[in-house]
Structures are given as C-alpha cells and as structure tokens.
Amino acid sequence: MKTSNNTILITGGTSGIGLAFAEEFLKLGNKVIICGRRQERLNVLKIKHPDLITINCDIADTKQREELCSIVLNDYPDTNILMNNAGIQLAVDLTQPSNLEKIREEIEINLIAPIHLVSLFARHLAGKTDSALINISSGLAFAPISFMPVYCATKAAIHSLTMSLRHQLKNTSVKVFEIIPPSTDTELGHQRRADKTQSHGGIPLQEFLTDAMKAINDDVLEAPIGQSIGLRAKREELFHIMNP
C-alpha cells in the first residue's frame, strides 16, 4: 500500500498506537483525520500537529459514529483509509456477577464500532483506486490472558471479522490488513488501573510502529508484531503458560 498522498481516518487517534500512526502518516505526506471523545486532548493535539484533522466523536454512540461518516464523506471524499484503532481493556471476574455496562461498552468500542463504521465506509473505499481498511487487532485474539476474557474475545472476533472482510471486499480495489500488536507500551487498559499514569508496558511504541508502516508498506495483509508471532503459531502452548 502506497503510504504518501492519502487521506486517512484513524479512530481512538489521541493516544497510543492511534497516535502513533496519525504522527507518522503526517510525516510522510498524508491527509490525517482522528477522532476521540477527549476534547482538550484533541485540542492539546491540534496546537501541536496544525495540519491534523480532528473530530470529537464517542465511537460507542451509533448517532455519533454516523454523524462522524457524514463529516469525512461530506468534508473529506477523498478519505481512502479507514483504520479502526480505539478500544480499551478491562479486567472483568467472569466467576461473580458482572457489570453489564462496562462489558456492553468494551465489546461497543473494540467489536461494533469497527463493524458498524467498515458498513459505513466501506462503499466509499471501494469506489477509490487506492484504499485500505486497517483493523488493529492484538497477539491476545489468539492466546488470551484469561484476567481480561471481554478484551480478548473482541480482538479475537476482530481478527475472524477482517479474514470475512477480505473475502467480501476481494474483487474490489480496498486492501484489508490486520495489524497485531503485541504488548506495547501506551495508556491501553489505563481503566482498570488504580494508577491511571501507569504505562501498560510491553515493547516501545517506536518498535512496534516501524515494523507496523513496514508490514503496510510490503501488503502484509496479516501483521503480527514482534511477540504476536509467536502467540498465533503457538497459542495453545502459549496460553497455559500466560495463565498458569
């Protein structure tokens, strides 16, 4: 996939991976739109990066995910990427009665949103000459830490719902690629920790992002990052000892 000269929506973009990638894409000569339910942090962002595009928009509302469509499609038609990012990760006790809201949300944010926006663009991508869906899975879709089983049974359904994407978008002119972090060092899971400055841990975001744009830029359709490599050929080994 060519990686200059697009116009290119990145969702959860105020932090992160998200951030990362919205970064690097301005670097290399692109159109970069992000959207986060953080106003004062997209605010902070556009002081920083004048050139960026920003929308407040809360991908867990259905409204706020089809006016956020009606922006790009109306004020950006050349948006030839969509890059489903945001989610979020929280340790739920499925042994004791649990907090359907919490869990309604995460499976909101990492499942439907990504669904209900690909549904959303993805007519508009395939009428582009260049165009791409990027769904950002996680090593943990195949060998899960059983602590967080909501979080990882998202990214798992995201990695099943991109192979059926890439099916149904095969005769037209869209790429669909899996980017599969492993543990990266952002904010990710911050929710569910007492210390909301804590760092998730896991390899620099530098690394993992130079070998993301490079899995882009070669068409590696299927990216699995650094220890992902080894959490999708070797899951069942791998998770008991994740979860001893």
Ligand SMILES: NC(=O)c1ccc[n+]([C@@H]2O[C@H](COP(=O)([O-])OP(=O)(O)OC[C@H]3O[C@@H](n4cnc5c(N)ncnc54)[C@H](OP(=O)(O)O)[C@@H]3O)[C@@H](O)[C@H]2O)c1
Contents of the next structure:
Amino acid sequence: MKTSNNTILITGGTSGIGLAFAEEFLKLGNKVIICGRRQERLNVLKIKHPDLITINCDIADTKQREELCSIVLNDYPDTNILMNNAGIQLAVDLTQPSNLEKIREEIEINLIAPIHLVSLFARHLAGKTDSALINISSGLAFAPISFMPVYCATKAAIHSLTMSLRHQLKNTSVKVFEIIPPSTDTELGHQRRADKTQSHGGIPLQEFLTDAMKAINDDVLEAPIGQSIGLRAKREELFHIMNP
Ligand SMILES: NC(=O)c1ccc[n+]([C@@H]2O[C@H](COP(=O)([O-])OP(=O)(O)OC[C@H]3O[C@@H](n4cnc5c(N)ncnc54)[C@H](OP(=O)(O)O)[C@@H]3O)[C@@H](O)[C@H]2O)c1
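Same protein, different condition: the form predicted alone was shown, now please give the form predicted together with this ligand.
Let us now look at the entire complex, which starts with that chain.
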C-alpha cells in the first residue's frame, strides 16, 4: 500500500499507537483525520500539527459513529484508508459477578465500533482505486492473558472479522490489513491503574511503528509485530507460559 498521498481516518489518535501512526502518516505527506474523546488532547495536537484534522467522537456511541462517518465522507471525500485503532483494556474477574456496563463498553469500543465503521465506510473505500482498511488487533488475539478475558476475546474477534472482511472485499480495491501489535509502551489500560500516567510497559512505540509501517508498505496483510510473531505461531505453548 502506498504510504503517502492518502487521506486516512484513524480512530483513537489522541495517544499511543493511533497518535504514532497519525504523526508518521502526516510526515509522509498524507491527510490525516483522527478522532478521540479527550478534547484537550485534540486541541494540543491541532496546535502542534495544524494540518491534522481532529474530530471529537466517542466511538462507543452509535449516533456519534454515524456523525463521524458523515463528517468524513462529506468534508473529506478523498478518504481512502480507515484505521480501526481505538481500544480500551479492562481487567475483569469473571469468577465474580461483574460490572456488565463496563464489559459492554469494552466490547462496544473494541469490536462493535470497528464492525459498524467498516459497514459505513466499505462502499466508499471500494469506490477508490487505492484503498485500505487497517484493523489493529493484538498478539493477545492468539494467546490470551486470562486476567483480561473480554479484551482478549474482542481482539480474537477482530482477527476473525478481518479474515472475513478480506474475503468479502476480495473483488474490490480495498486491501484489508490486520496489524498485530505486541505489548507496546502506551497508555493502554490506564483506566485500571491507580497512577494513570504509568505505562503498562512493552516495546518503544517507535520500534512498533517502524515494523508496522514496513508491513503496510510491503502489503503484508496479516502482520504480527515483535513478540506477536511468536504468539501467533505458538499460541497453545505461550498461553501456558503467560498464564502459569
Ligand atoms: N499498547 C499495547 O500494548 C497494545 C498491544 C496490542 C494491541 N493494542 C491495540 O492498539 C490500539 C491502540 O491502543 P494504545 O496502546 O495506543 O492505547 P492508548 O494509548 O490508550 O490509546 C487508545 C486510543 O483509543 C482512543 N479511544 C478509546 N476509547 C475511545 C472511544 N470510546 N472513542 C474514541 N476513541 C477512543 C483513545 O482516545 P480518547 O481517550 O481521547 O478517547 C486513545 O486515542 C488498541 O486497539 C489496542 O487494543 C495495543
């Protein structure tokens, strides 16, 4: 896939992986649209990158997803790449009665929103000569960590969904990518940490970004990055090591 002269919508561009992709794609001469809920972050990013297009949108909300789609398709009809990146990660002990509202929200953001956005954008993308859908899953799609069972299940579902979409879109111009990050140093899961500024660890964002951009550039449609290569290849063996 060409990595310049695109118009790209990235969900969840206010931090972490989405922001890293947004800044890289801007540098490479693309028009980049990001969305997120934290308006103050969007404001700061707009000042830092005046060409960046920022839209406040909570993708957990059906109506806001529809509004996002109509703003993007009306105002930026050149949009030829949708990157489903926004995600949250919760620790859930399913041996206890659980907070179903939080669980529903996690599934809505990580799974329903990408499904809905794909269905809203697919026809538009298929009308372009060069287009792509890029879903961000996780190495945990292949070998889950049991203390965040719902998160891992949503990522396994994104993997499955991406395979089906690749097949459904096979006779169109849309290249369907799955980028499979390993643990990467971002804010992910900060909701469950007492100190919200603490990272959960993982490889540096730049290391992830270099490999992910190479995969996109080289048309590696299913692209495990770093430790995700092992998680995808040896899921059973690694599951037992990760969940002693
Ligand atoms: N970091 C890792 O170790 C890792 C590993 C594998 C996969 N991933 C995946 O990579 C993706 C990005 O995560 P990250 O690590 O970059 O985490 P992050 O730093 O926490 O970024 C998450 C992004 O998603 C946005 N977001 C969350 N809920 C949203 C909502 N309801 N509506 C709109 N935007 C929302 C956040 O924006 P606002 O808070 O401003 O809304 C933020 O921009 C996720 O899908 C994650 O599952 C990450």
